[in-house]
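Next up is one chain by itself, shown in structure tokens, the form predicted on its own.
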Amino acid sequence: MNALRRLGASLLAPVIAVVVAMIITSLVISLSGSSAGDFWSVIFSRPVDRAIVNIVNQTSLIYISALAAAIGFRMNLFNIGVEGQYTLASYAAATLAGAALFPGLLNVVLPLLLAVLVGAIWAGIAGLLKVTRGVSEVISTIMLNAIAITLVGYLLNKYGVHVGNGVRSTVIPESSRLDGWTFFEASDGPVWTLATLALLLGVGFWVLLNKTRFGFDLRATGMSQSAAVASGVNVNKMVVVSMLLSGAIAGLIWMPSFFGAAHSYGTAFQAGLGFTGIAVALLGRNQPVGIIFGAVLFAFLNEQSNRLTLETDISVNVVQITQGTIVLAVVVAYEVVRRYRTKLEQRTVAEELAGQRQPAPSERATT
């Protein structure tokens, strides 16, 4: 019975969050003069095959981004700079791959390693500033975001290939393209090969957190730095290493799309994934499995929102309201449920202690 109660309590927070988000979104739509019923009928309708492929591909990008943010969050570090880290890393990887300095598979592996390195270095700057100068990682990563985006814009405009009104990096050769697998019709597009990176990184993240000494130190430091120091953990080292790992994963965010469909850095680059990943990490409670559901939900809502302007008079921006409400609601709901579970555990312990204090039947007969 207690196990069922705990399971119910763990499922209660996401259910509350979704219900609250649906109510608030419906109210916003109704106040704007549109039909909430039309909105939900479009959102909950079955996606077409092409949309399913897009959802899977977008889920992989969002999931990698959320993992990058989650590493910092588990350490009580707010790596707001995921956006700048993957932007700079994507440009660097695209430039190297477009130069085609290496044959075949090497022209994929080495740009991937460069993306990891650039992302780690850019995040590491914030880590070093925190441990050496006490600069808040929130402030430094926000500033580094602006620097990275401005720097990439300058380099792309100066050294990129100008095509019409746009500019892009050099297109990678066909031998370096990893288009993926087609599960429906060819016209529906492929699931990118490097979407499997999300799965590998998720497994690696779980192993790191639960099966390694570093993961234990990471969780311990996130819970209580003073307790971690007392147990011999070098907190400053953990801060820098955690930021390096977070940035390294961030560098890979756009790589499935780059090698699978875009093949160059330019107008095809998908900005905003860093901030989406932060929201999904919060939604998934920084847990590898929980983040999966958050990534799928956000990818699903984003893809289904494309039909709103075609089938209804509702703006696609309403989906952003829904996503933001879900994140806020789930944070509040988890706190409410946490307090409920604490009271439930206290009540269970009290009942067990009360049962132990009652005299046995033989003792009652003697008295």
The other form holds:
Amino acid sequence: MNALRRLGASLLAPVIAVVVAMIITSLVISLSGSSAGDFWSVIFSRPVDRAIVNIVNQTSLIYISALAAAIGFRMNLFNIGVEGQYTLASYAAATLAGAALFPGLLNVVLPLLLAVLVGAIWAGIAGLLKVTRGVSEVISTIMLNAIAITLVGYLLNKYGVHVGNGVRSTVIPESSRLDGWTFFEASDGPVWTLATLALLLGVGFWVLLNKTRFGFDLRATGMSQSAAVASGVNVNKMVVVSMLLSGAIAGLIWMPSFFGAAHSYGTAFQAGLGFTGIAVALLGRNQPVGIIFGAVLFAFLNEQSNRLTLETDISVNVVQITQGTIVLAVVVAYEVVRRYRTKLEQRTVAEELAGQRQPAPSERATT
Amino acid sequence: MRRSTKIAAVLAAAILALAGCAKEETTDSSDSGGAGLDCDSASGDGPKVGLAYDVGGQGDNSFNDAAAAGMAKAVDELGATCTEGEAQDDEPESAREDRLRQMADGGYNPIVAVGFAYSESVNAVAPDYPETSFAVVDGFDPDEEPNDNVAYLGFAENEGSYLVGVAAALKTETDHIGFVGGVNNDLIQKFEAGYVAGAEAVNPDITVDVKYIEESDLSGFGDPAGGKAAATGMYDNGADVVYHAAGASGSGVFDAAVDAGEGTWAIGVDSDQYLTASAEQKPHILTSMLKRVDTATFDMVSSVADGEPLTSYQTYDLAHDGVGYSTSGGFIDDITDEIDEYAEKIKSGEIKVPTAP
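Next up, the form predicted in complex with its partner chain, please; the one we just looked at was the form predicted on its own.
What follows is the whole complex; the chain from before opens it.
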């Protein structure tokens, strides 16, 4: 009974959040003079085959990004630098793969390792600054984002291949491409091979956090730093290692798309995933399974929004309002549900205590 | 844990929601004015046109609106009908492809993609729809295989910029002018190169300050505060004319000119920005470099209506009225003769305008 109630309570929060977000979005659309009904009928219509493929692919990218953010969150570290870490890592990996120094699959594996390394180093800078100089990782990662994006722009302009009005890294050879599996027509595109990276990382994340000493230390530090110190956890080491891990995962964010479709770093590079990941990590409560739902939801909304301007007069940007309110509402709803649950527990405990005390006749007389 | 989660949530929600809000406002305002294109009410029997905008869409007072204006003309004169799609910030490449495919599947022909960011996606989609004509404004063919059904509508921005550079050099009293670019890429460097060359043609000793708002991040085209900071630095430094090629960031450059006071000028870009500027800004907008995206869009539609769709590279240069300068406000009426002399020399080939600084 109690367990059932608890499960109901944990499902309650996301459901409330989605409903609140739908109401607010509908209000915004009505206020701007369009029909909210049109909006929802487009969003909730069945995606075409092509869109399903895109949703799966995008989910994998968003999921990896959310994992990168979540590993820091679990330790109370707010790594906003995922954006810069994966931008720099993607550029580095694309450049190495484009140079085609190695044959076949080796030209995939080594760039992937480089992406992991670059992401980790860039995040590690923020970790080191925090433990040696006490710089808040929020500030340092925001600044490192700006540096990474500017640096990549400079390097790309200087060493990239200029084609027409665009510039990109060298296109990788055919032998290093990992297109993936085509489930529908060829024109619907493939589900990228490296989308499976998301699954692997998700499982790895769960094992690391729940089945290892490191994971225990990390969660302990996140819940109470002083308690962790008292039980012998080296907090400084944990900060640096978690930042390195977070950055390492971040380095892989764009890799499925790079080897699957883009084949070079240029206009096809998808920016902004680092920030989407933060929102999705929150939505999924930093749990590997919860994040899946968040990632699917965001990928689904983004993909469906593309039809808005074609089929209705509603701006695509309305979807950003929906996403923003979902995140905000989820956090509020969880807090409300948590308080409700605490109250419930308190009442149960009180009832039990009262039950124990019942035999005392003098007390019964007074009440 | 809990507190940082809350901060994170508020930040994340703010980023997402505010980004949405900001964009909402601009799209709302487009309903009332903008380029005056209303696809819903178009009902002719001319070509069915799919118009895929870049980020900002109709209502950006600049690049996208120019395409919409060309489309509006096609609706009036050719009986064309249309549908519009709009890019989102940071969207994946697949979203651009998807937008084009939806239009092609819907029977739209031609499909005009506004902005060079569509080059790769058009290249991927066009071979699957051989009967449909595509056009990419500012576009290019990213690979070796030519596409028979794609037109790349390019502009000689350097030539138009040369002319406003001449205007700036003739109007400056401090022999010191400036250039603010949105993003430091090849396309915007073309504007800079022409502008500097034009100014130096009038006065070889002129000082030209050059600043780009962003090195590679496309947000440089939507950052009025960044534009204002860059231009304010130049005015403080003694420059009295600043030309911007920074899209929506340009309104910040105009504001900087207003703050710098009497006798300071700013030069607009892409469309005649005097017409869309605020009353405060108007006295400071010397001229605008016109990039006739409207002409190119109209040409594309009309070529399809005639049964001979444009293909391959099309260059809209000074000789073809693809670029030019505006005279609204009447601030350069006294020097148009001189500017036109330079224009003639460019048209005749006597002056070769550089494309890179």
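Between two forms, the rigid core is defined as the largest C-alpha subset superposing within 1.5 Å. Positions refer to the first chain, counted from 1. As the structure is a prediction and not an experimental result, all values here were calculated from the model.
Core-superposed comparison between the two forms: V349 shows a Cα shift of 2.6 Å.
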